[in-house]
Structures are given as structure tokens and as C-alpha cells.
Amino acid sequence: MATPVSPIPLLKDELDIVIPTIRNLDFLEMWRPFFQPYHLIIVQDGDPSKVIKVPEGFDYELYNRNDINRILGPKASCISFKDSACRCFGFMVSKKKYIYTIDDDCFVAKEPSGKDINALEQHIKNLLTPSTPFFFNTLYDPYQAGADFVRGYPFSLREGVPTAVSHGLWLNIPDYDAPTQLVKPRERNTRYVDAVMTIPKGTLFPMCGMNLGFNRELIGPAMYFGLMGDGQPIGRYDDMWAGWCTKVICDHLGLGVKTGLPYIWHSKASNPFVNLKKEYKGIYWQEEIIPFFQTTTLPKECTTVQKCYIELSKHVKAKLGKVDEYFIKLADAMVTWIEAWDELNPSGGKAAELANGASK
């Protein structure tokens, strides 16, 4: 009886997995079956002379802050210290197509029928189909099984636009803000809802890093996770200010963002009164930035990612220097940061080979 061959996992030498960490990951022992056949970018926080172990079987590069250093010499600047947010510099340093990054206390989570849930394999299928950000299904997703479009959608947008962004959800501990944290300490996400949806073109939305897949080619130079951490006014922003930027430009350029499945387990919440410490200007601060965002316009010039970007720096500089002097700050490290992305990331060659972390 011949021996069942496995399918090939989907974009198995077109996608890495970042993952910020600051300790040893055993994590991905759940993972593996999943993950193994994958190449992983694990960005090192904190101490770099601390040896992070990483369980036998997977194929890893690994980076720390002297790593960054030596590769970006002073543009290392823009790169977060003590700060999740490190993990974007995974991003720039990947060769692939598209990337996947998922936080260390995070764990397979089950389907309400029991099966585990392949969050990769849901990204991968969430980016390889259209979204439609000019026109709203009722049937949330149509390219989804099961699903298509409802009667009166407009046969002229059916086709949909490129999928930049895929934001994936989270059971039990829920991605709260500090107040909501101090107020509902108990509360846990059991809602499985079973939707993919379109985030429509013109709405902002709160960007989770923990469990996020996206397009590196299409919109990879806006994925930058700010100046946060160690050093800064203000932390848990990094993903929020990346997803607003992200938003903006996807809105501009007529690519597509998708919110929803998959999700995963997220398992330990963190201290509500570090995260007051760490979020408590940015709590102010959002009431700006918001409506900043919102009322920000690109003009039709900007027609590459880096463009527009460099183009929201200087809205930045302009309109929020006046909030607070750090957003002067970070408008520089957007520039900073273009500019290191470009050079690790020239257009139609080979990036420089700097860029080699401790390979496995």
C-alpha cells in the first residue's frame, strides 16, 4: 500500500515568520506542526549576550541588538529598544514575499468543533484572495467557502483588489487597553466568530502585531513599528501606529486590508499598571492622532509605499510636532527607516549582505 504523500505546505519558500522575543521558545512546540516546514526571523529584545534557545527541528535566523547594530550602523536608531516593536526589523531583513508574526504567548487555539486552527495556513488563504474595500458584503467575505456575493453588489467591483494585510484575532486573554484591563480583569474572549471581512476604504482600524500576515512586496516599507520601548515617552503603540500608517497608504494605493479569522490562543495578560505607565500620553494622544490620520490626504505622486511614507512623515512632523516634540522624533526615524529599508532592500537586486543574522 503506498504511503499517503503530504501536501506542500502553501507558500512554504515565499513566507517567514517573525517573532519578537525576549526569553526561550518553547512555545513553538505547539506550533510545529504548522511552523517546521517555514523559515523563522526570531528579532531578540533585551540583553544580547542572553542565549535564547529555540527547539530543535526548525530553520531559524536569529538577530540581537548587536546584530542590528552591525547591520544598520546608525540608522539603528530607528529600531525599538526593550519593546516589542524590535520585530519589524524581521521585516526589513526577510527576503520573502510575505511575512507572518505572531507574539510568544500565543498558542494554537481550537475551532468550537475542537480541531486545532492552522492560523498560518487561514493568513496565507486571507492574502492570496481579493479584498473589496469600495463596497461592503453582507456575506462578509466572498472568496471565503461557503460564501459569494450578495445580490446588488456592483458586478464592476467583483474582482476585487490585492490583499495587503491580514489581522488575525485572539481567544481568551483580550487585547485590551489598560483601563479596560483595570476594570474587566477577569474578562476572557470565548467568541469564535466564524468571518473574514474588508476593512472599508476610509476606515481606521486598531492593528494587533500578535497575530498578523501581510504582503512584504506590497506594503512591507510602511510595516514600521514606530520608536517605542526603552528611551521613549510611550510603548503599546508600535502595532497601532504601524496599522494607521498601513491604512492610510493601503487606502491610497487601492490595496486591500482583511480583519478577522484566524485566531489564536493568546495566553498571558500582561501587568495592567505597566501598561497605564507605558500607555497613558498615547491614551491622550490618540484623540489627535486619530483624527490626524483621518483627514490625511496623499497626493497622486505618491505611487510607491516609500513615497507615501516619506511623504506621512512630513504630515507627521507638521501637524503632530505640535502635539508633542517625540512625534518630531519619530517623523525622523520614518525617514531613517526608509532609508535603511531601501538599502537592505534595493529595487531589482540583492540586498546587502550585511544582512546575515545567526543563521540555523
The other form holds:
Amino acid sequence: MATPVSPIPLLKDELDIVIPTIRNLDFLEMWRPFFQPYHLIIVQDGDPSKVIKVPEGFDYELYNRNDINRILGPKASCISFKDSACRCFGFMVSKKKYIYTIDDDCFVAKEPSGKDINALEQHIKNLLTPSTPFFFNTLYDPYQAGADFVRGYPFSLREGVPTAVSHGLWLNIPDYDAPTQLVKPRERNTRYVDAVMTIPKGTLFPMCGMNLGFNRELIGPAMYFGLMGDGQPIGRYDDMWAGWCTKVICDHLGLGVKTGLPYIWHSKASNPFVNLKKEYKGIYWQEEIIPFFQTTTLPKECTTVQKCYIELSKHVKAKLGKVDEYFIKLADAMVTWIEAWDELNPSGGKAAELANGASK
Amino acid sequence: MNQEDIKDSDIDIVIGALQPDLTSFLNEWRPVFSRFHLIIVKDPDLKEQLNIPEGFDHHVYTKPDIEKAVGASSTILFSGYSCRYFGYLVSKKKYIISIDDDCLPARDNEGNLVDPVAQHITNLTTPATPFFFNTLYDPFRDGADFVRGYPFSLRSGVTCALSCGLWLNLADYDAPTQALKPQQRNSQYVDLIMTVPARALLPVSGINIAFEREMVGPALFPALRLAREGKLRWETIEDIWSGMCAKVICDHLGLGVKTGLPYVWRSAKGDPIESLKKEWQGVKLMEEVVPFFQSVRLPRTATTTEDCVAEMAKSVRERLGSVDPVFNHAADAMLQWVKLWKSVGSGSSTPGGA
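Starting from the form predicted alone shown above, please give the structure in the form predicted together with its partner chain.
The next block holds the full complex; its first chain is the one shown before.
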């Protein structure tokens, strides 16, 4: 029988909030009631000499490009510059079990009743309850209050599997690509869909990094946001890349991915012409990338996320390398990422304390 | 086909009558149903005369009609909830919408009456997107679209052939769930329509369903009859069985299946504990079939729905026949259904319907 977790634990010592930023962190004021108990990891992109003001009262560590270079040395090449993909550095240096990542133009949304949505609480709920990837439940997540498994749902599948990823959505400015933005500049997402669901095994999805939670212990090493931005031929495909790799690995390891609630309010529409330039190659490449991920299988011997990821990087080099040289670089960067991850997160025993950037 | 091109005469509403008095049921549905032709099939086991209010364009089929069309020995196929399948068989329309006779119109979150016919037709006349998940759900709804990262080559979608609706109040739970949570009522109106991804299996409930008759009709069959099947939904599994077959076939033929809106309001009736006392055959059988459905593959040569059903029946017999005799009977019934579909069924619908 599906039983929701009650009450929802805060997990304040087990969860880090990772925020990439290039401008300022004013948005945190609105989130204060929900975020203040948590430790923040701020990854400052762009000019490291700029000072990012963090509102008073938050416990945080901040890393700029200089810190990233210092901590990773030559391996820093795998972390993107001038792109929010740099956020994955925050995933790597975190010591917590769970990560919530949010963009600095995302604010607290309201339910239809007018009540403020505690997005973090919903992500925690999603992550602490099982997923059901092997059989679709027509009443969506059976572990949410008021729902359950429907007639015909096999009892042996009702225990579900551990949830690795909780993918939230956005009201107001939807996450459209540049062509769609250009055609529908005024479209706003006003539809509040009161559902969470597991994405079935074998099904790929476009993972948006704006409002995303995950179990770092279960899937962290797969959350590499690729080579984007400065010096790279592509942008705005960082979270997509991480999502496709993550889903393939979750499917292989029997972990679940949920999507749906919670909503945040996305306030800023980025410039569609700028976006088009960044996405241009991606729009063509994704036609090759999707069949690649749909047909890639991982061998049984890949029993850890790192092993899966390294194996995936080999496939990327061999098959997508033919599409463009970029993928050869990306495949190498995937390996560098795992090496860096393992260095910073040695298994067994506490990881060595690192000299941080500015922290409180 | 565009929704604008769909005429009322392209649609049949099929009601399986398991209770004799349809007066309040049809009167409640009058604002929605009165425009359409109704096919009402009386459960052959029901002794009483049907009571149908005035003002509906309808055709009633009872046991003698069924026997005449399919022969006395095949009439058992259409007993209980399966009586509706006879309606699917004799319909000549392009679209069929079928709702259980204990369901009434629901209201949405704004208090407006839900028109399930209009919503099902919208679902069926807009493309489905089974090959890649759209995180904003059905991209063809007003105010939604494909999100960033959705491959452009997959944005034209495929034809949606099956639309599965949901239920407020008494959701379609099985007897153990309902018995354990007797007060649980579904009050959550989730404003969502989505395509069920290719290769994902789901329990298709027959309570509130619509489909493109020629494409999917042969794949919705009365085949899995429980030994102690009863006149309450949680004492049946026939729709779950045929729905899973239909999904596999739709996946194979590149057709889409949507789920979500519309809702209907389902009345509470029956005692789940009484149902629990009967053998849990349905629940046990579902355990056997999951690995089968997850791995069954249809040959490339099966290019029509009828061919696919025949191939499914073969696989069922080969792989499940030894598990439980009910599966052999199901395989037989599936083949029988295909024969009936070809002989009794009207084949291609004529423009404007008859």
C-alpha cells in the first residue's frame, strides 16, 4: 500500500542548495523562509573579480573561477565557463546526501489557492518516496497524499525503487527553446498541474536544471553538465546532456526519476536571439544524440554510477564522435569529471577538508 | 483528422448496461450525450427490462440480438462488463466513447461541467508523442508546447488512437486497496493530458475510454474472464488485459495512447470486503503477465491491428498457456474476436457514418 512520508523531514544537515550565479542573489530574499535552514553552495560564473553579495543570514560557501582552477588544477577544464553548467562544480564539492539546484531568476510560486509553494519540501517528499518506473500508474505518483495504485497495477511492483532525481517545473516563463520563444514570445505557463509522476524506464526526457533535486549519493557522478559556454560550440544543452546520461544510468541501475511538482515562478525570459546562437548546433545534434541515448546499453559489470559514466563516455566518443569533434572533447571531459569527482569524494572515510572560497 | 472536421455523426457512445434503470444516468448525461448516437448493450445476464428516458437517438442490443449476431456459444464473451464490446463490434462510426453506467459528469476545479466526449475527441484528434517525454505534458494543448531539448523531428507526433480518462470520487482501485481505505475518495482534479511513452505499460481502465474504432477496435476484446468474475469493476480484469494488449499493439504500429483528462464522477457502490472474500484471481494473474508484456515482441510482418491480435494470441498461448488455463481461454477468445470483428464488424466506416 502506498504510504506518503509524514511529516516531511527538513533534512537541513543532509541537503545542500547549489546556485550558479553571475549577477546577484537578491532572489534569495524571497526564498528565505524556505532556504535559511540550509547550507548554500554558490558557484560564481564569469568575472571572478566581481563581488557577489549574499543576503545576510545565509550559511554558504562560494566558489569563483579562481577557486575552481585552484581546487581542480588541470581537471578544471571539464567545468564550463560563462555558462550555468558550472553549477555541477557545486555538486562535486558538496558533502551532503541531497542536492537542490535552482536558478537565480526563479522565485516562489503560488498554488491555485494562493498559498506559497515550498518547492524544497516537495522535492524532499519526491526524493524520499519510491518511484515506479516499471509500470505506469494512471493516478500518477501513488505515494502522494490522496493517490494510490490503480486496479491492475501489479502488487509485486508496488514497493517501487529508490528515487534518484526530482525534476520540478516552472510557472510563468516556460522552458522553451529559442525557435519556440521566437514564435510565441508572449506565451506563459499558467497551468498548475497538481501531479508528480515517475518517468517510465526506457523513456528519455529533457531535464531542466532550473528547479532540480537529486540524491547525490545515488546519482551524483552522472550529473555532469558538460562543456558549454566560453570556447565551446554549444550552450543551453548542459542540463539536457546531464539528464540524458542520468536517465540512461538510472534505468540501468534501477533508480527512479520523477517529474512534475513542485513549481517555481520563472521570472526572466532570456534573449531568444542569443539563445538561438547558443542552441543552434544542439538543435541539429540532438537528432543524433537522442537515438544514441535510446539505443545505448550498459553492460552488467557497470554496477556503480562512475563505471556506468565512464562506459557511456566511451560510447559517446565512438558513436557521437563521428557527428562532431566536440563529442570527442566532451567524452574526455566526462572522464576528467569522474576522476575529479572521485578525487574530491574518495569512498570510505571522510573526504579531506578543502580550502574553500569565501565562506561564512 | 482535425477536430473541426469531426461531426457528431462520426461518434458512437457505447454504454454497457449492468443495471436496468438508466433513467437518472442518461438524464444526468443528457447535456453531453443528446447530440450523439448511443449504442446501449444490455448485459445478457440481466433479466429486467431496460428503462431508457425519452429524447436520445439510440439503439439497444439485448441477449437475443447478441446471439443472433455471434451465435449462442459466443454470447458468453459479452457477459457483464464485457457487454460493451458488442457495441464496439456493431458500431460503424469513426470514434467510440464508452463510459460505465455508474459514472456521472464531473466538475473541474472551476466548477464547470466536464464534457468528456469533447475532451476525448480532442485527445484523439491531436497527435500523441510517445517517443520522448514532454515535461509540460501534452504539447498540443492551449498554452503548452514542446520544451527545450525536445527533438524537432519528433514534434509532429503520431496519431492518437486511444484516450484513457480518469475518475473522481471512487477511483478505479482494486478491492484490497479500497477495502483498506474505505473512505478514500479521489478529489484531486489533475489538469493533465499526456501521452503514455512507447514501451511503457499501464493498466487501461474501461470505465472511461475512447478510441479510433478501426485502428484500435480489434485490440480491445473481451478475452480474460476470471473464474468468479462479478458485476463490480474490482471483480474483473478484462479491460486491464485488453488494454495492455492494445498498448503493445499501438506501440508496434506507431500509434499513440493518451491518459489523463477527462474525468467522470464515479459513484461508490458495492462492498470491497465482500469482493475480497472472493478469490483474488485477478490480482494473482497480473503478477504472471507483467514479464510477458514487458518482453513480448510482434513480428514486423504484423502490420494491421487484426494481425497483431492474432500474433499476440499466439504468444499468449505459447508463453502463458502453461501458467494458467485462463490464458488459453483468453488466447482462444482473442482469435474468436478477430473473426467476429471481420465478419460482424463493419470494417471501414462510411463517410458520415450510418
